[in-house]
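A lone chain, given as structure tokens: the form predicted alone.
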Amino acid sequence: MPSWAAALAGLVAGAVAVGVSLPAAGVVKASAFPPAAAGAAAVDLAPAWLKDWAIRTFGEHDKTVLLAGVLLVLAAAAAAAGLLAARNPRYGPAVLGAFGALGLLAVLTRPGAGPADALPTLLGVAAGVFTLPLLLRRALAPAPAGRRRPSPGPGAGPRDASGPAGGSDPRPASHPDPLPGGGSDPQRPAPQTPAVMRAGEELRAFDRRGLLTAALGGAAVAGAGAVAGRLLTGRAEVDTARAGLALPRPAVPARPVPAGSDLRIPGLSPFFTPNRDFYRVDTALVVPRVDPADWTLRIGGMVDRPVELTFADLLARPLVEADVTLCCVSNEVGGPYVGNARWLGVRLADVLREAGVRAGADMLLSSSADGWTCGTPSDVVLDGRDALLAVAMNGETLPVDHGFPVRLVVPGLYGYVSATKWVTEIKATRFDRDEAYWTPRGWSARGPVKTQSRIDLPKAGAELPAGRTVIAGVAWAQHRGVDAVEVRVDGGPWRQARLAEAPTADTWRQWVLDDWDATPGGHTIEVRATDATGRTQTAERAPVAPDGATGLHAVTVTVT
């Protein structure tokens, strides 16, 4: 059998294994899907520098790239299983079983995993082990009539297909025996397609059509599994529930956005970031699909009265609107992982006061539906800022990618310590007793947002005509507010930029310098912001780890 055929049989068997495990994971839970669990384990084990490199290199596509990498590794293993099984039928199942064991380990070590989570992996491996030899058999068809190997006669010793009992004949079985003098017997049939033969069995030759037909059948099984998995994971139901959700009007509307908050300069980030453009950075390879009818939020730990809320309970409470800018700690100086939105939700502080958070509980450990955890300083949530259990974003129900049905929004803190998506539990505890997901991986436990500014116009590397040129961008210092922005060109004097209005200290501010007289040549433009406490952002460069990048954003342009 050609090597490509054996490898194809392995690939199809692997696809069947994945296709069977996906709907099984839909019945159990999404995190029990072996490739997703393996990818999540890779994220957990990856050092901080590798995570930062992935975000810098692939941006918001980092999870897609990781999952594709996991599937490529599985494909390579499946192809190897096919090649080995063509040599020895026992090798293929051994390879598939070994990778199944790794997948099972990844699944069972996920947060909240139980014995039932093993089912998708076990069913997938069983399907692959069953499919591989079936494909290999279909790849071999009976040889043409007249090429059957007779069984040895009574009393004959064991014989193989190429020689007498107890020995072997080095000549290929498909070649006729030579006559004395080097000729061939013209009465013997001509050589045929290479065949596999055993004593007492008919010869079997490679059957391309049989293999391809069987492979198409296996691919159909894998595809049907993918469709069934989509349905069973509740994706359609959750999308329907989200689309049909009618949000109550806010009891406390957001302040009107002042005229002049958006300078409406083409190419400048708008005051409100559209939901489709809002950055997404999280660890979820498979986005949790949480039906609001099944969602509950449990608040416990160091509280006097544990609280449990359903989604209906949450919507029955007074809802508050707030304009809040969110920023990821992985955002490099001048990076894209920052956005501003109008959020609608319930004040978290009100719910915590009902629960009665005890003195000494300085951390709120929140958990996501997929097991991710986040540690938020409790004093920040309780100091009067608009920390929300958010249910809507920019006037529409939360997108699934951004935490539907409920997420946390806390102004002034990086997302890794404040912005839990798909939140299901909040535990009042202490920083010296519990750690959230990123803290043991080398990140700061608290994470207040640092004052930063970014140049949106002109773009880095742009070629500009000489003359009057607009320089514009955004600056943020959540819950302190931006008081001033300055710009300089080629290390010259700092010049004050004009600031757009901002409704609160929790949003970013647009800024513009529209009278730069650009002269021919190369130029470097820098920006810095000063927050309302009087602190100007530092020019000292620091990486994103452990608590956010620092430095001045600069772009280089060419004027012609």
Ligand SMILES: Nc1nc2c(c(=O)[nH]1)N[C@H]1C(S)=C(S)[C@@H](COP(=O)(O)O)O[C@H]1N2
Given for the second form:
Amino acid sequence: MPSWAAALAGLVAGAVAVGVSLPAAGVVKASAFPPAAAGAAAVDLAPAWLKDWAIRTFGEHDKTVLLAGVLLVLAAAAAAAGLLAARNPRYGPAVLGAFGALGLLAVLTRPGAGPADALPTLLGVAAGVFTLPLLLRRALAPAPAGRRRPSPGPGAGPRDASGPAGGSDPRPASHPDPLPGGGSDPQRPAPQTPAVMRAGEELRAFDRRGLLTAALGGAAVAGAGAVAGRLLTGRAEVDTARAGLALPRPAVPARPVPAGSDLRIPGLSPFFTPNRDFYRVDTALVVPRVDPADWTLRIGGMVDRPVELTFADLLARPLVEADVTLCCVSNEVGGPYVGNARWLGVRLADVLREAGVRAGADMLLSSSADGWTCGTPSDVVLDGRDALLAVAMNGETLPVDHGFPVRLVVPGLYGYVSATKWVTEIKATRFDRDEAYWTPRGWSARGPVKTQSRIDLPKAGAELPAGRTVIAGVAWAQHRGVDAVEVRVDGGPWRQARLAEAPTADTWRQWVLDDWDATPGGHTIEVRATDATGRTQTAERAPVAPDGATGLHAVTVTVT
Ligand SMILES: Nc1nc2c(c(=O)[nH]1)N[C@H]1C(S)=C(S)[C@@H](COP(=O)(O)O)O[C@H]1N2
Ligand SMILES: [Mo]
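Other form of same protein, the form predicted together with the named molecule, not the form predicted alone:
What follows is the entire complex, opening with the chain shown before.
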């Protein structure tokens, strides 16, 4: 059998394995899909520099790239299983089993995994092990009568390929039929090298059509599995639950947004970032699908009275609306990982006071349904700012990607220390006793937002006509507020930009300078913001790790 055929048989068997595990994971739970679990484990085990590089290089596609990587490794292993099984049928199950064991390890070490999570992997491996020999057998048709070898005598073991055409010949033993039509030729001696000579096999010829039909059958099984898996992953249920939720009215509406908060300049970030454009950063390879009917929030640790809230409990409480700009610590200067939204939720401080956080508990360690953790300073949450257990974003039930049914939002802190999505637990503890997800991975335990400003217009690298040109962007210093933005061109004098209004200090502010007289040639535009404490952002460049980038955003344009 040619090696491509053996590899194809392996690939199809691998696809069947994955295709069978998918609907099984749909029934059990999405994170029990072995490739997803393996990817998630890889994310957790990967060194911080690799993750930072992946986020920088692939941005929001990092998860797709990772899953594709896992599937590629699986495909290579499956092809290898096919090639090896063509030599010795025992090797196939060995390779598939070894990968299955890795998959099991990944699945069972996921946070919240139970014994039932093993099922998709076990079923998948079983399906692969069953399919592979089937395909290999279908690839071999009985050879024409004239080419049959005498059966080995008694005592000659199954390994009858050790003759002159020995099984050690690494070349694929593929031969076209010696005669068109395959008739026997009495003049011709029996072929020295049989059509197929592999250990443990009867003498049979490679049957391309047989293999391809069987492979198509396998592909159909894998495809059907994928479709069934999609239908079963509980996606539909959670989406229905999400769509069916009626949002209660806020007991405390947001501060009115001043008319001049959005300058409505085309190309400038709007004051409110629409949910579909809002950046997404998280470690979740498969977005947790949490049914609000099953959701609870447990508040424990260093508290006097542990509290457990259901989603209905949460909605029955007075809801507060707040406009808060969220940004990511891994946002490069000028980068896209920042957005502003109107959040609706319960004040976290109220719930914490009911639980009675003990003196000395300086950290709130929150966990998500998928086991991510986040350490937020308690004093920040309790100082009266709009720290929310949010259930809605921009007037819409929280999108699944942004933490449905409940997430945290704390103005003034980077997302990695404050904005837990799919939150299920909050433990009052101490920074010297507990560590959140990113801390041992090279990021600071505390992450107050640094004052930053970004030029949205003109775009970097733009070619512009000479004359009066609008320069505009956004600046943020959450909970301190932005007091001034200055712009300079080609290292000239700093000029005050006009600041748009903002309802509170917790959101970004748009800014504009609309009287730059652009002259032909190349120009560099820079921006800097000053927060309400009077501090101007530093021009000194710092990388995103460990606690947020610094430096001035600069764009270079060509004026013609
Ligand atoms: N469960 C969970 N919540 C999370 C994260 C995560 O990885 N898992 N990432 C945090 C980070 S680093 C940021 S910047 C914000 C981003 O929120 P968004 O995706 O809604 O914009 O979510 C935070 N909440
Ligand atoms: Mo982040």
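Positions refer to the first chain, counted from 1. This one's a predicted model, so the numbers in the text were calculated from it and none came from an experiment. We call the rigid core whatever largest set of C-alpha positions still superposes within 1.5 Å between the two forms.
When you overlay the rigid core, is the Cα of G551 off by 2 Å or more between the two forms?
-> No, because once the rigid core is superposed, the C-alpha of G551 moves less than 2 Å between the two forms.
Core-aligned, is the CA shift for K29 between the two forms 2 angstroms or more?
-> Yes, K29 moves 2 Å or more.
Core-aligned C-alpha movement of A254 between the two forms, 2 Å or more | Shift at A254: below 2 Å after core fit.
Displacement in Å of the C-alpha of G210 between the two forms, rigid core kept as reference = Looking at the C-alpha of G210 between the two forms, the offset is 2.4 Å.
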